[in-house]
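Only one chain is given next, in structure tokens, and it is the form predicted alone.
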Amino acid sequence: MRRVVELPRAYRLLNHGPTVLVSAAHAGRRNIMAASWSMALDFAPPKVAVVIDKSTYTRGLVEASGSFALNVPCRAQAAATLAVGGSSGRDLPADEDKFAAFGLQSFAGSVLDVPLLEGCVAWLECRVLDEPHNQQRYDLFIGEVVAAWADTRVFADGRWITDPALDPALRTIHYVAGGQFFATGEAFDTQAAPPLRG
């Protein structure tokens, strides 16, 4: 079940480096790509940075539409990612996408007209702020999230549910290479380092 996660919060469904995929659209066509190279900014307005490259179908829609999607895949979800961050939506006939051409399934956003991976366990809906220099120079977007949701099976009350018994198919994933990946392991509490005296 999907539950809005609060903007000031938004920041927690990225802060522990998941890979991500971005899904933009724009004048009736969509895609998704895989991203490593994603983080939260800030909290109040919340933001997110993620690199699109230049070289990408997808960067195009976001450039194009203003907005854009950051989905966070979990486990489950390794094949896909891995399909959709090898393979270009600009390779596939003008009457499909990657949605259709790898049978993953989507939703609308609620705010913006962006695309939303079913099965992911955490989503933010992100318009642009516009940072030409940043955008061009280093392929670095800037996004200010305005609506954001998660999986209540796996983050409940702003924080994500660290439980052992979780099911290991929801656990988050963060890509490696060579088609590997790590799944979120264990966590673990810890108090801070008393101050050094002297």
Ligand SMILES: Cc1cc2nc3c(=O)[nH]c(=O)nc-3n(C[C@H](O)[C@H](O)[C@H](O)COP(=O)(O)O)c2cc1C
Contents of the next structure:
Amino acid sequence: MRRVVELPRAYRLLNHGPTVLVSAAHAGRRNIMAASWSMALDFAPPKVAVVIDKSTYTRGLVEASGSFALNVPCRAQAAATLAVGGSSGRDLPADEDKFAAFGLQSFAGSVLDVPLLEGCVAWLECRVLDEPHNQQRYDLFIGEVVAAWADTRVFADGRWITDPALDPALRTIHYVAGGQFFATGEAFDTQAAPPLRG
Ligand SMILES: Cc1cc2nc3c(=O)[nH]c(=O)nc-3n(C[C@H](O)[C@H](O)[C@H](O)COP(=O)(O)O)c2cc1C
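Same protein, different condition: the form predicted alone was shown, now please give the form predicted in complex with the named molecule.
Full assembly next; the chain just shown is listed first.
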């Protein structure tokens, strides 16, 4: 089940550094790509940063619509992550998109006109905060998170569920290269070490 994540806690969906899928739509076209280079940027209002290369089809949709979504895929979606990260929506016929091409189901954003991918474990709807220099020079987009959602099987009451019995297929994923990922591993709680003196 999907449940709203309160915006001041939205950063927790990304703080552990999962690979995400960037989705966007404009003028009847929609698309989705993989992105390893994304991060939370602020608590409230929550912001995110993501690199969207100039070569990508997604980039044009993000620039034209001023919106994107970060979808957080799980291990069950690793192959789909590689698929949407290794092909371009630009190469598809006008009546097809990557969702259809790879058999991916989507649902509509609650606030923004962004397609969200079914089967992910968290979703952040983001409005672009225009920073032309960063976008042009570093392909770096900053977005304000205006709505966030999570699958209650893995994230509830503002925390990732760390029960070892959790289905491993629901773990988030971290890309390295060459088709290799890490799945999010063991969680543990600790307290700050005391200072050496004083
Ligand atoms: C796991 C993975 C992570 C990626 N991370 C990024 C990223 O952070 N930024 C980026 O611009 N491209 C990244 N890419 C490449 C894009 O996903 C790729 O260029 C994609 O084909 C763009 O699709 P599009 O042209 O349909 O928008 C990544 C690819 C993979 C497989």
